[in-house]
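To begin, one chain is listed below as structure tokens, in the form predicted alone.
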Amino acid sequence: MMASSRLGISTALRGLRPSARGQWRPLDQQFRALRLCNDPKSTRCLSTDAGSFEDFLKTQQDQAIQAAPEINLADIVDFRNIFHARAVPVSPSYFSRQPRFNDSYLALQKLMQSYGKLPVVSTSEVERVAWKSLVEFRQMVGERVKASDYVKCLEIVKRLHRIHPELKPPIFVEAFQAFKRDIQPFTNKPNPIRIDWVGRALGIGRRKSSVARAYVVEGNGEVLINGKTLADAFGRVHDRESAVWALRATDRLDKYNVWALVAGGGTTGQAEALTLAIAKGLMAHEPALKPALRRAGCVTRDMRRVERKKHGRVKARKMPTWVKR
């Protein structure tokens, strides 16, 4: 069949006209019917019909050709109905690898060019803000932002944040919102410890895996830990000193009574957790003691924990003994 098709096409290209047959013909005969017809104006027409070219012209002249009416855009209210309109991306960085980050970076650069010359305040007077880390920003935008690019962006943000508060335009609030953390630790204020109707102040302290709850009330210096005295609860002298260090550092050993409940961890963790709990209860009675307690190291929570053991090592960091043979 391929040979017959090629023969029919070559015949049509040579201008030979095969004889007309019926309306339904085999494929090889239809290929043979292909021909090039020349009109007086030297217009080429490719036809598969066995009829004459003059009949084709007569048929085209009988059919009136009408042009489409002109489109009046003023009459079109909703342009969304125009199906042939080309969709244009809203962002100029739509086809880039990081469209959301690039838009934010370009907006910050534009703000820097417009407001970069405004007077700034010193670093100590600037409102403290917790900015998002690189990992948090990547999770928010869903893009693989480079660390160097994010550092440059944060430099612009911090420079604009130093502008005098009375001169900052309202557009800064929206521009900085993408880089601020959802929870600002500098604006969070702890709930004040209240003294109940009995005169007790409850302080909670933690250290490693230990948790201590200490009730501090005015008294003569009695200390009970899980119903035991200080000497019975802690056998080591160092742990006894650590448990009541907040009272000893402020010279309040004989002015307050302490009833404590401790759980979890070992004796050292329980003693140091009790230090923080007693300090919180003591500050509820006398808030003026906070600077002295902070200097003594009784206010800050100690976040240190035992480092976990790693595979291939004896302990957390100790390597096995090297043996030559």
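Rigid core here is just the name for the largest C-alpha set that superposes within 1.5 Å across the two forms. Residue numbers count along the first chain shown, from 1. No experiment lies behind these values; they were computed from the predicted model shown. Compared with the form predicted together with the partner chain:
For the motion between these two forms, the hinge, where fit shifts from one rigid part to the other, lands on 187 out of 121, 222, 151, 187.
Superposing C-alpha atoms between these two forms reveals a rigid-body rotation of the smaller part against the larger of 43 degrees.
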Contents of the next structure:
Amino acid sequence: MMASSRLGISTALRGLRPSARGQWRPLDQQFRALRLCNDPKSTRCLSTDAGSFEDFLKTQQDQAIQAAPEINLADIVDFRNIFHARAVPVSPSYFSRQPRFNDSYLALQKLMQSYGKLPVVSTSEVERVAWKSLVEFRQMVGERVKASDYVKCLEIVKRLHRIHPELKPPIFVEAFQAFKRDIQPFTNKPNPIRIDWVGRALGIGRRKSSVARAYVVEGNGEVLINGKTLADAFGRVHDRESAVWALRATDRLDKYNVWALVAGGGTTGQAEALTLAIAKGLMAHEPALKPALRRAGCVTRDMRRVERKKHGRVKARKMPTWVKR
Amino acid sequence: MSASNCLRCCLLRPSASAAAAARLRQGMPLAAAVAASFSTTANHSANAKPKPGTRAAERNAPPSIRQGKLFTIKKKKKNDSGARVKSPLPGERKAFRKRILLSNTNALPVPGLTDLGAESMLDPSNVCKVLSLPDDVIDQLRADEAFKTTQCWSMFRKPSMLIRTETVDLITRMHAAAKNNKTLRLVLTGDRVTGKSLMLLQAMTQAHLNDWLVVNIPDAQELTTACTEYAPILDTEPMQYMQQNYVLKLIQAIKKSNEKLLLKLTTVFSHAGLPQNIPIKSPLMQLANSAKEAEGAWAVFQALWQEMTAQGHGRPPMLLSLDGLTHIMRISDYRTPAFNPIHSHDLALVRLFTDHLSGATSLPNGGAVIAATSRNNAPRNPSMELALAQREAEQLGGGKDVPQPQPYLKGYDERVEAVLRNVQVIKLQGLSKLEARALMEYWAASGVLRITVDEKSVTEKWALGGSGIVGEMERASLLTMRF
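Right, the form predicted alone is done, so what does the form predicted together with the partner chain look like?
All chains and molecules follow, beginning with the one already shown.
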């Protein structure tokens, strides 16, 4: 009865006395072994101090554990003729290994059944979306989804995404949200270059640490760079050709005039910056030239920069002379 | 049986083998010892050992046994390959460097290419045409050193020139001046490789075609960089200096270039102090020939000059031309005996030119004094640049646009400003598209430019040449390894 020792408390809680192993103690006795607080206000207070036998008897009579009242099913409307009830999961996928994925997949299949017959737009015209990768999806649902399954899932998503935007039901936005990446790089579109009231298009190009601003306007082939002619600005013929490569590659040197400002870097850096700048200006005038300029290598910004020097090395990569000892 | 001649054979006769051994010791190859049939000296005396007591014997004696083997480091000879390389004679390298090639048979002959005539460059309808130089004029221009090694003459079959609007302008001015017995005083300016020297060449061509006298100073740098000998002309105040060696060379050039005229014209003055006595009415060629050494060259030049510019004796007009004006508009690298620097205008030959350019002296029979500036290898000269910019602005209308001297800049030269106060200026800029097209068509017809000459390609080369600068267009079209 005395449960002052630690061992005694634990055995009391377990309901088994070391001497009386194998025998059941009734539940009410087990609860009584724990002495409850006298203070009626502090209902949370639970003392494990057993106290005297007289107190024990007193509690037995005064504070009997009261069970919850019986549920009268007749009172609950929906359960009038139901006599058995059990807790049922929201979705049957509860019993699968990957419930959340399965639910999503089934939902998508349902959408496909409903809206699969709507007219579809070609892949090149569809709005570009960055979909979640397998790793990201797994991280989101917390389940080890199989790659093949996820691929099938994405196929449906992409197919539904191709539906004509005017006919796309609004429910798709919510449905696809789970499959889209958090950061959509394709929404980061550059501002379109406009042609101003005198017909100039301003293109900006960068290379290494040079920045070029080129105004491209229709004309007869004159080029001025920082107020100087092309030959004055670049001593090397190669640099001159690079600077106007966009116009040369598209055979339009005699159709446009260029007035450019370049700063920073060295000669070749400035020439390459001009390539990009003039290409952008030209694309503003003739957007259809983009594939041709891309093939000519004028569209992509060359992201290479000078690599920093590292500690322990002489330069970015060069190491000091290797010494055997 | 082995013959005594068969030395390679192991079965040698003792006498033959001894002789062979002796020859080997002497270092002679065996075959040579036998086949010495072409030598005029007897074998014996040719291969003779030096006499025992002589120094040669001591030198060539093999080391004695007692000395033992010596460790010798032999000096490596430079050209040990055995190939005998002949080093060039003095002056050969310079001649090779300065050689002018005017014809290249690999280029195609251009059909329809006509020679220049006496009036061709006056005709405005000849603008945007390429005309070739007549052969006799080529020889005269070579003597004048009018062709430069940096120009692309060696790419074409026949030396030809594009007639530009500026050409017609210049030649018309020359012609008008000569007609009125006046002197045209003109400076050709412009950016690098815009064709200033070539325009000077065109002026010289016109002069030769019209039987003018031509005196050309091909590179003014040679006059002021202290690379030729100089000597003070006594009894001149301030001290003037003559450059005899250069003047001697100049006289030879004048002789060669104006040969026909000098043979035709005769002296009208008697000159004292010349190396040879030249009587009156002797041909000017004789006077020029009297300059054989640098010593009397300056006196002969003065006499020749006096004769060439004698008024009223049927003398033709004269063209006095100079390339590289900046070099004579500065303080030269020469020094006085007291080691003070000498101004270029104190050099007598330079003074002659600048007096004519400024108008202090005029050519009595008319003619032209033309100077071309050079941007390559030219020192900056604020006075000259300012003066020429001012003349240019004045020609265009003047007013507010005339540039003024910077108030705090040192280095302005009053003498230079005085010389350039009243000159005319032609500033050369890029070619027009039509001129560029004509030139490119000539290049393509010669087979040197292997692209189709249409509006696109002409504009492309024109743009790459910095809006039509000739030299840059050549660089982008002819001097590339592409096509």
